[in-house]
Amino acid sequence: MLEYDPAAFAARATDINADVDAAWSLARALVRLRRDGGAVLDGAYRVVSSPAGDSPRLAETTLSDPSVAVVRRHGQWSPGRRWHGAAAALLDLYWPMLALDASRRFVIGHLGQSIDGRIATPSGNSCHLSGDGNLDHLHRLRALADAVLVGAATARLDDPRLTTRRVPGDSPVRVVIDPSARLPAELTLFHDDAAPTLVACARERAGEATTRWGASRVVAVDVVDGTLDLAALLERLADAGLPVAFVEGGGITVTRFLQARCLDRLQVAVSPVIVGDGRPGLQLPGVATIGDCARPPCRVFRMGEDLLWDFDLRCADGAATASRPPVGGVSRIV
């Protein structure tokens, strides 16, 4: 018979928060290593950290190195060391914005909504819809990008934050998607500093939000359609050294990146909630059979009550990206 030790599952709930405290050092010492450029030879690496813990970097060592050691071939990285449950599960998630290199352009789309397919009530209200593991997955997100974009609407509702307070790891740049250039200057992030925040407008409207918020925030791109050139604002980020961008949403937002054909992989986070009426998430076309229906390569985590699915959106185009195999069944991040 099974019995309930409270100090056994105590030290291993230590355990496992250790590995995955680990999984997630070597994750930022890779971020770090391509915005440093990548320039570390093929070999073994370990995890070592400044006196703050806050700087992980990655230092020279041997395959047979006890501490956690990665091994780049053929310009990807892989971990060296064998990594168990949650922490091998994190690595997994993670793996497609780590091996990548210091020029390697990479987007990423997430959407957090209940199992009726709503992100938010009619209101706008999105509090409480996702669990602590996927708003920790959030953070981390944020932390591996260099840029994180919101639509005007998502950033006029929720005045968002946008930094990396859940998790160690620097905040990304800041990106409103504001065409019309209208959204009110006392939002949160145009004032708390927390991390640089620029305005994507439409050029006609450059001068109106130059005087709003200053030139040096303001990204202008040209409408296309109707709505702003998304592959022109992907590739100015780019240029300004942000290649690795992370639209959080809403989801009028994610759908346009979606059907431009901006995004290299999609996440959908759907929480155990039914909301009834309320704002949709993805508001694509409808084809005329499900037999039309766009099927991506995906994987499955769970983030506590949450599942993630992961969609590989580049693979569905037939082109490669760089990615661990994908594990099998649905891995336990929390």
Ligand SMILES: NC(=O)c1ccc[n+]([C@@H]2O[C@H](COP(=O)([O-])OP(=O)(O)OC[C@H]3O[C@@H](n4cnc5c(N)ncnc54)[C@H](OP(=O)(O)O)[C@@H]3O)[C@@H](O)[C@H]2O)c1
The other form holds:
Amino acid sequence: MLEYDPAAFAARATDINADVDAAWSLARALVRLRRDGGAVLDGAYRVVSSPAGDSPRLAETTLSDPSVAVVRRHGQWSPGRRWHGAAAALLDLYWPMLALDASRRFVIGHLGQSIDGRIATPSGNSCHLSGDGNLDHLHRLRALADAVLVGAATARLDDPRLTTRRVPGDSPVRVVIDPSARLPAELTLFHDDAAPTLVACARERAGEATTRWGASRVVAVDVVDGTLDLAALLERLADAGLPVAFVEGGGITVTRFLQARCLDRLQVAVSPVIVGDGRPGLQLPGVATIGDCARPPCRVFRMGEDLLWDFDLRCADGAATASRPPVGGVSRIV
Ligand SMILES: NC(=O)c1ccc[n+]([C@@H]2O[C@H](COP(=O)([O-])OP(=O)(O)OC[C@H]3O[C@@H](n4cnc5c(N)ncnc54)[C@H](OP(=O)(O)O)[C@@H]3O)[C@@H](O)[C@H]2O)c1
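Alternate state requested, the form predicted together with this ligand (shown: the form predicted on its own):
Entire complex below, previous chain first.
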């Protein structure tokens, strides 16, 4: 008969948490390396913790070092030791955002939605739609990005802080897409000093925006076909040292980035909840047949009760792209 040993279980739980913490430290160290623009040679690296408040950094080591965390060969990074369970899943999930060259631009969009495709109720309430695991994930995405972007409706309805309160990591620069520069100044992100806040507006509103927010906070771009020129906005952010962007919502904003082909990855977290009428997630024009639908390559991660669909949009070119897996069938991911 198996004996239940609480101490052994507690020790195992501590091991798992320590592994996840170590994997997250590696993720942050890789981001720090990118931001510092440091040149690195091929070799093995371990993570060195820094004084409180500073991100961990990488230090060179040898392959035989048991604490080696990551290896670089021919310019490609790979995990340098066996990562298990939750730690391995964490590195797997964030790997596309890690180990980017300093000059590489990268844009990821995310929506948390119900099984009936809603991201909020009709009045705009979206609190507790996603579970804790997905909320931690959102805060991790913020920590890995240089800039987090939201639409004007999200800023107005949620009054979000867009910081990394739930995980260790730096809060990104916040960018509110407010084409007519009309958002109220009372919103938290305009005065909490938790991170800088920029306002992206239409060029013809740049004068008013500058009067309200000051020139250093305004990114004015052209309006093309009724939408802000998002490629130009991303270019301006990259020029300002913010090449990695996280588009956090809402549905209209993520849809516009998708339509402008500005996303490298799109993540949709589906929660087992039925909202009914409400604000939709993606809102795209229809196609004639299912065969015409886009079917980008994707990975699926479980986060508590939520399932995260992580689409690679750079592998896809055009509407109907990646083909179905050759064999139909059902597989468990738990
Ligand atoms: N579940 C989730 O993942 C999630 C995440 C974030 C937010 N939310 C919820 O989503 C709701 C808001 O979402 P939403 O889809 O209604 O609106 P939204 O995407 O937050 O904001 C849309 C508005 O942003 C501006 N905008 C964004 N992109 C633009 C572009 N390319 N060009 C011009 N203007 C652009 C426009 O402002 P103007 O109207 O001023 O022109 C547009 O009407 C809130 O209830 C919030 O709680 C849910």
